[in-house]
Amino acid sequence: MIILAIDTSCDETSVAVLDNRRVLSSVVSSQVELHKKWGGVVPDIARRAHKENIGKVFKEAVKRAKIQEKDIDYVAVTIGPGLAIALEVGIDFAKELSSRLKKPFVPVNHMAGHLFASTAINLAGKNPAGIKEDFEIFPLIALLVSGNHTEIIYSKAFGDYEIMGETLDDACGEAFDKVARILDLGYPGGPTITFLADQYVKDVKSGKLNELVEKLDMNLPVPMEKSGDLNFSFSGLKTACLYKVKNIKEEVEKINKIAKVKLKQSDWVKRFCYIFIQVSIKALEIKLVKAINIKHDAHSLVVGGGVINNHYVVRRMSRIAKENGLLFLAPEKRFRSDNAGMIGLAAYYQVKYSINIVNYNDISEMDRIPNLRLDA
């Protein structure tokens, strides 16, 4: 069975070949530095920017995959949750080709890609986790945490999904990027914040750390502590450390006056950057461990987002999972942030369980659902 995957749900054109769940290619097109001056993404340009990449991206993935249009099963495409006006390339490209090549439709989930990414088979023929059967992983709970959504999901099969919470506001990702702005590290801000966390931990280790960084007060409320559901907001975390940050120059200012080693932002920031990631993984792992005690049955832990990508967040995760007698199931690298190799493996599944493929006849209906839920 070889799927020709396509995801164009936000600011990375991807297109991937899978011949069942073994990735053959997945090409990935990131517009990263078109939105970096805007501090985040700007709808219009990464339309233009899917526009005009999607072919290119098509025809190397393709290359890759050392196969021919021909030899094409399935088109799959990302049609929600997403930016409105990038889903649409993306759909109407998978449109024309299904069509062109009379082949099937395949309308996925971009969430169903994440919970489902961990499943990749490589060129190797190996599944990172051991993974040889779909089944093996249910009864399973996942915890998606990207930079729209952060949720966790129940599922007893492919296709039956309960979303035990989901954020209410900002995702657990956008909040990475708003402070990373308060702290002007640029955009995105994720792997930044991660870096300069590392370098704290690096100092402390090595006792190169400021003795007046430690002095400053850091304290940031843990988001929906005491909430008693299962549900994430991180807006007041954001709105936490905004007047932190306000508060810590003014304090530093004041200590600069008078001592004889003068406190740069840099130095301060380090710490800071490494006190919001514990504090986030907090509350992410207050509300995963209450679900994982309300349903028994779970076998397995499964990760999934860009969020995943910070090595603080996917080791505590692991952690909680082995505390919990649940197998740990984390996508590889390059499947944890948007891609359609991911994409592909949700459509593979679909394919298997003949859930929602459409003939090619009867796609001119199929639009996008930018705010198209995992339980829908």
Contents of the next structure:
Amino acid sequence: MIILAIDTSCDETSVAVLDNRRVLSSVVSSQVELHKKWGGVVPDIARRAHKENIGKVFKEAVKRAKIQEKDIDYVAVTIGPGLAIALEVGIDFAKELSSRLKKPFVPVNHMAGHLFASTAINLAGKNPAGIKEDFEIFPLIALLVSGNHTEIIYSKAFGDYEIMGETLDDACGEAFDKVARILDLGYPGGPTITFLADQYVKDVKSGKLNELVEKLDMNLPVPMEKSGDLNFSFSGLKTACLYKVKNIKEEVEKINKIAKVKLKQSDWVKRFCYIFIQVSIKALEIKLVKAINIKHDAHSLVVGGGVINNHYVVRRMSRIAKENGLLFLAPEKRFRSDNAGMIGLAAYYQVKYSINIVNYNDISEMDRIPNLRLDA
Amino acid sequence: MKIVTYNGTNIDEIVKEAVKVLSGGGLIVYPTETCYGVGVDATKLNAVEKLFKYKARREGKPISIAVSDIDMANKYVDINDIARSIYENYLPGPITVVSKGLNKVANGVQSEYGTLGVRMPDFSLILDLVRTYGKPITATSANMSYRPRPYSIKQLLKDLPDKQETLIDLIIDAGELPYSEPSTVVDTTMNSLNIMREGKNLLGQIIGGKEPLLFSKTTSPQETIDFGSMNMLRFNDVPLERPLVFLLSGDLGAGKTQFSKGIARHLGIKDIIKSPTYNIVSEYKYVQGEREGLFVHTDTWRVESEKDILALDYQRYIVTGNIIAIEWADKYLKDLIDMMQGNNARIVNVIFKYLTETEREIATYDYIGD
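Next block: the form predicted in complex with its partner chain, after the form predicted alone:
Let us now look at the entire complex, which starts with that chain.
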């Protein structure tokens, strides 16, 4: 069964081809040079960019998968959550393809994509966690963390989801970007903050710590630590960082007045990045462990989303799974940030369980749902 | 010390005289549209040290520079989109634009974080002087640190200790200057407007601010939510006749999302209102009795250009019945206002300011227009 999957939920235009759970190709616009004009670091969020991209990304995905258009059995597309004008581009493209090929249309929830991204089979026919059948992983608890989402999900079966906790304001990945801005580290912030934290860890290991930096007060509050529920809030952590950085700068100024060797921002910022990551992880961990303790029957812990690219996060989550006797599933690198491969996986399960498959004659009504929820 | 009197016509003579002093590392007192300033060649270390001696200023406080045009500014600072738009739209004028410095000025002129404030005084004599000199001069008020700003040479010399007076090489006397607030200092290094010192409230004029319609000092996120609700209540009937737009401007973490939660609460929306930073636009349906429409919550933080703001297709949302809240509106104020006015929207400006870690000052202004 060949599934063609499309995701245009936000910044990336992505198209993938799957043969059941095996991802034959998954092309993401920012990772291929489509058009010099749209190149560069900053993704273009406008509809125009997706329109420019989608035809080329589609062709590239089909080419890399070594299939023909006529081989496609299902056309899957993200209908939400996401940016309305971006979602529309993918949906329109999918509708056109579905009616031209006379093949069923599969509307997919982007978050279901993140949730099942770790069940993909690679070209060698293997799943990294050794999953042979999807039902092996249920009941599951999932932590989905990205620039846009921070959610804890409980699921007993495909299509049946309970959102146990979610962010009330900023997502975890957004906090990374904003704190990077506070520290003048540029956008996007995740990779830079992680890189600097790694430098700090190296210093710790080699015993090259700066005593003055170690004395600086960098205590940050763990957001929502005592809220009682399973929700998150990263907005407060962002504000706390803003003030902490201000205080540190003042403190450094004082120290520099008397110190022989002046402290530079680059001296202390790596420790701050390390601490910020640890506090963010703590915030995730506290709620996740609570969720695990509530759902005794959980068999596995699934993680997904762009923040999982942070090796500190994924390692801690893996340890939590181990400590609680849960099977741990994390997506391969290429299925962490937004991509159409994961949309194809969710579509595969929809086909398998006959959930929400739309005949190509009935697609005119299909519309984007920008704030679609997994528990809708 | 020499004093030359500017009579409105003897520009060439004064410029010649001043250029001579500046090239020799000398210090001049000169008129601007705000008050008398003191200038030395901003690229000469000994001249700048002389200026510091004159100002008797505390360590680490950076000094702005005066340039003749954007091309000169370009050689000393990195001008991003926001800065460029201020240069093009509001300079010369009483605004100091802070950008990332290119380390082309003498030590101590840039801030310790590498930023540099640039002025383009709205005073043609000075623009001519700097243009002729070919290099920026320092732009700081002629008083010593912590003393009143001078509006006449008489007042300046009266307040000035003898030691300072001996450091002046040339005074350009343009008589008594009209009293004016110091320049507004705008930090553009984050590619968004960050008003560090409000002078003549020029940005207030730009956004049409007068007396606030609503004002609150909030001490917790919950109070900011409550104030957002109160704002929606105040404009409750507007969406019956035309689109209602809240332009929210203020620093990172100042409460823009919390305020938006309040708007949604008043509209009876049950969904969790999250930060729209990443998704850019979030839409929520509301129903109030027989009324219904969309609450559109959007954020320009990740939007990189005017082009993209237009391409985001806000137009579709600016219809009667809808309420639109735009975070980081100050980044694209003019484009947004043009767009909203073109669609007959009622525009409300909400300005958020930090007081302390927990306290915010939030003021709501009616946008009246030019």
